[in-house]
Each structure stands twice: as structure tokens, then as C-alpha cells.
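For reference, the chain that follows is the form predicted alone, supplied as C-alpha cells.
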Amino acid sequence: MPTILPLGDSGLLVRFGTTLTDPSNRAATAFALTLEREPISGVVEVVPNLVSVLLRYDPLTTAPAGIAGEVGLRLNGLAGEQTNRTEWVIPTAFDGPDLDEVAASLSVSPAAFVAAHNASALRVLATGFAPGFVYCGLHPDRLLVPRRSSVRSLVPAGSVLFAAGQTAIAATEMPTGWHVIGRTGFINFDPVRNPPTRLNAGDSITFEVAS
């Protein structure tokens, strides 16, 4: 059963696992779009991660109690599946500075790789960390590497990270210490859109070499 935490005067977590596993983000990410749907009254906003979904409302005029008391309908209908999602191909250019190293890590060639990787839909865990941010997944057991050692100061905004059984797409220009091993010109991010992203948690991601 998930855990609802309270967060501050104003905020509600519905926790549904304290590791990321593929069920509890499942979980989390229907939850989300069950709110979508079925809002409620006070809260006003709703923010899904990777295993929980945090709840902002207004405690000037709304209790935590019943906001407590709607989630706990929600989550008794809550549907095992998402509908409704989008089927997304991001082009990637499979040239970054880590991708010899992650290859090697794994005892296979770079192209061997490129081809696990590419070879099934990753779902959208989540968004967020950094505008756009996109967290992709989960790889197999097989594909799995550990973050880098250390940091790199900058990447540039469509770099393709790899590490933890994810893959994921840096919006913005930032650090990191996740593996760089490709490039996109698929950026999740612009501000002057509304929405300023277009990725949702759910959506499905197929990986394809840039031609």
C-alpha cells in the first residue's frame, strides 16, 4: 500500500515505493493521471516522480485531512494501466565521449550496445530534476552500469545520458554524472510554450540511430 506523508503546510506525498522499481513507477505514474483526470478540490498542484507524487494545496482553504481522505478514494480506484499516451522516436546520434567506455563495461562492442539499447521502447519513469529532464526506462539487468566517478561540468542541452538502468535526456545545458553516450535534437524543453514540455510520465520512447 502506498504511504501518504505530509510535506510542509501546504504539501502531501503519496509514496509508493522507496527504491525505483518498474511497479511502484507505474503506480506513481497512474496515480498522476488519475488526478489528471478526477481532480481535487484545493490542491493545486500535482507533481509525480519517479515512486510518488507530491500534492501542493492551499492550507488556507483546505485541510490536509481531506485531501488525505480524497487521495484515499482515488488510490482505491486506481487503474493498473495508463491509456491515453504517446508513442515518441528520438533520432541519436550514438557518438558521445562515454559510449567506448560504457560498451567496454559491458564486454560488448559500442554497436552491440547501441543495438540493446535501442532495442525496445523505454518508458517516460518521470520528468523533472532540471527543466525538461527526461528519465527513461528501465534497461535490463544486463544493460546496467553505475554512474560515472566523477562530474562533468557541462553537457549541452539533447545530450543522452546513460546510467542505473536509465536513459535520459538533458534539456538544458548542465553537469552531470551520468555516462554521455549520444546526442538528440529532440529538446524537452521550450518557455515559451504552454506546456513548456512535452514529454509526459508514461509516454513510450523508441531510441533510433540518427541517419
The other form holds:
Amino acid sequence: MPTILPLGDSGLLVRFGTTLTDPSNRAATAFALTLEREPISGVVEVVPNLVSVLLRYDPLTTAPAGIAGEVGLRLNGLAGEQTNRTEWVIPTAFDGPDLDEVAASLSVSPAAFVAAHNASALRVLATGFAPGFVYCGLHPDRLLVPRRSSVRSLVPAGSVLFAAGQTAIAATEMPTGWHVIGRTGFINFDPVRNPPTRLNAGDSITFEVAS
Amino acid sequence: MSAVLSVQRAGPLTTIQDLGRHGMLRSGISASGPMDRRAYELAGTVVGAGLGGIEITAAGAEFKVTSGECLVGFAGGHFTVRVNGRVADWPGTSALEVGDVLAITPGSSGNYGYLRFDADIDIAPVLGSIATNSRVRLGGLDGRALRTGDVVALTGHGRSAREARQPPTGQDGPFRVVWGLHADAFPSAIKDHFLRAEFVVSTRLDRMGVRLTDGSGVFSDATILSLVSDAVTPGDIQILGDGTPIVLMRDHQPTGGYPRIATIITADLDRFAQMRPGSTVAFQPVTVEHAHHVLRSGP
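Since the one above is the form predicted alone, can you give the form predicted together with its partner chain too?
Now the complete complex, all chains and molecules, led by this one.
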């Protein structure tokens, strides 16, 4: 069973694990979806994270004990597989400055790395680190590389990033310690739209080589 | 009422704020909003303010009314305000007309002050709010802080003014915290030391976070675990890899991977935001229930 922890005095965090695993991520995603279908009174925002779901409440009007009780009821009925998955294809130019180094560290050619990277659909594991930023995964262990030892001060919006068994897409210019393996024109952030982002945790992502 | 204010001088990080851009965490946007919410509300109450206000930093600011007239309310920290060179009460209100100059200079304490008007700040909301989030460049004027030469237009009418009560922000003593998401990851000796220690507010502070100087080395020997990135809330006390504690504030990154030992309670976060560099701070644990009680009934 997940643990329910206070996050300050205005939030409860329902945590399905303390390390990123496929089951803990799937459970968090499914639970967030359940809360969209069956909202809890007094919860003002539901935020899925990699292995947890944040429930924000108004501390002036709502006690967390009541929310925790409702959480328990919904956890009992938690569906195994979600059903609202949207499938996305992300055309990507695999020409990032770290591509060769990543491929070399896995002892394959850059072309073979790209083929392996794109071989199967990934899942959006979480969103929210920065505007429009998405974590996708999980890659098989044979594609595991650690983060870079140094941080690039800024990479452009649309950078496709790779580390720790995941691929991420930056939607805004940002510093990063991940390897930059490519770039896409798919920018998952438009402040003129509401919501400003299109990708959601649980969506399916297929990277393909931009022609 | 309507008026146009011209920015004659703006200290760094002078921003347009409202109550914040809520509900956007999953899109990667924290709520922003005033660093001292009670002061923001007090400045608004005394003039029946409309939408938004201007958050002033300890570097001060100066505005000139280039057309129209308005009522302005001011509060937060200790600042000196002059209207055409004449000192007015702070917190307080003033009626401004065309040609008037409003100058705010820092006083004895505090980091943030607020100007609010009997009219709306005439800026189109972005994602439901005009609050400036300069980290992600949203809201305000092009998502940035105000600078000399900017024009802030006011439009429409405010609401009816109410008699203001000075908010109870003058409490001294330790800042109350609830234990944080990763408190259990710290040995009990470090948690005990954290509660006994005094920290100093460093000069590295902004709307995203306030770095503390850990003079007694509470976290110097802490083994900082690598954690899966998880949700962050304002007031979280995060311990960086080098042992530096940082208190995350209104423009925080929505998620973080560093351990958080404790979270300053909502009722005390406004007061914390006003602590100047060099101030000594300490922390005292309370329950979530107590934090709510304090928030509802005052200290």
C-alpha cells in the first residue's frame, strides 16, 4: 500500500514508492487519473509525479484527515491499467552534442543507439519539473547511462535529453545535467492555451527520426 | 478610477503580483503570488483594491502619475514612503493625481512592500493570473521585473475599502515547521541539531528561494541521498548536496530531488519572507493540526 505523507500544511502526498520503478510510476499515474474521475471534495489540485501524487487542499476549510479517508477508498478501487492514453509521435533530429558520447558509453554506434532508443514506445512518466517538461521511460537496463558530470548552463527548447533510463523533452530553455541527444520541433508548452501543455502522465510516446 | 503610472526607478525584482497562478503545477509552473500575502492583502484592504499590486523589494522604487488619479494603499516590511517628497504613514494610503511622485525607500526591516490601487492593474492575465513568474517568464510585463521607463496602467474601479487591521506578523521567535517529506531520511541526531541550531539568512535570496548559512554545521556531515524527484511546496527546507539549507519560496521549481527536512508553516511563511540577509532564524516543530489552528485563529 502507498504511504500518505503531509507536504507542508496544505498538501498530502500519496507515495507509491521511494525509487522510480515501472509499477510505482504506473500506480501513481493510475491514481491521479482515478482522482480526475472521482474528485475528492476540498482538494484544489491533483499533481501526478514520478512515484507519487500531490493533493493540494485549502487549509482554511479542509482537514487532511478527511482527504486521507477518501484517498483510502479510492486506492481500494484503483484500476490496474489506465484507459485515457493518448499516443504521440515525436519527430526528432538525433544530432545532439552528447549523442556520440552516449553511444560510445554503451559500446554501440550512434545509429544503433538511435535505433534502440526508438525501438519501442515509451510512457510519459511525469510532467512538471519545468514548464512543459516531460519524463519518458523507462528504457531497458542495457540503455542505462548516468547523468553528465557537469551541467550545461542552457539548452534550447525542444532539446531531447537522455539519462538514467529515461528520455526527457525540454519545452523551455533550461540548464540540465542530462545528455542532449537531439532536438524536436514539438514544444509542449504554449502559455496562450489553457492548459498550456498537451502531454500527460501515462501518454504513449514514440520517437522517430525526423526526415 | 483610472491612472497611468510611469516607473521612474525600480529596484531589482520589483514585480506585478496577484494572488497567484494556481492549478498549473503539473504543467511545470508554480503559483507565484506575493512573498508576504498578509501585507499584500492589507495594502489592498485599505483602498478596496482591484486586481493585482506591485511588489517592491528592499531596494525601493519610484513612480510618477502621468495621467488620471487613484488611491494607493501600501504595506509590508518597514519602508519609508514619500508623496512629492512628503513622508506619509506606512502602512497607509494616499490619493494621487497627475504629476504626483510616489517614492519608496527601505526602512529598518523587511524585504518586500506592496502598492495596491482602487483600480485593476490593466494587464491581460496569462493562464488566469497577472502574477509575474520571472523564472518561467510569465505574467506581469512580458514575464519580467519592472524597470525604469515601464508604464503601469490602471483601469476600472476597485471594491469598497474596509477598515484594515494590522496583520499579526510581528511575532518573534522560531519559525514553526512541520517535518518534511524526507525527515525520516535524516538521523535523529541531525534532526535534533537542526532544532537547536540558529541559521543566518544569506544574501542569496530571491522569489525562488532563500539560502541559509549553516554556521554550526548541522548538515556538514549529512549524507545527502539521491532521491527520486517529487513535489515541492513553498516553505520546504531543502538541503543541497553541499549541505546548504535553502527555503523554497513562491517561484519555486515545482519538483525537486534534494531531501527536505521540514516545511515552514503557511502562517509563518510571510514573516520568514521579510527576514533580511544577516538575520538569525531558528525552527520549531509543530503538527499539521497546530499549523491549521494557527492559520485559522492567528498566533
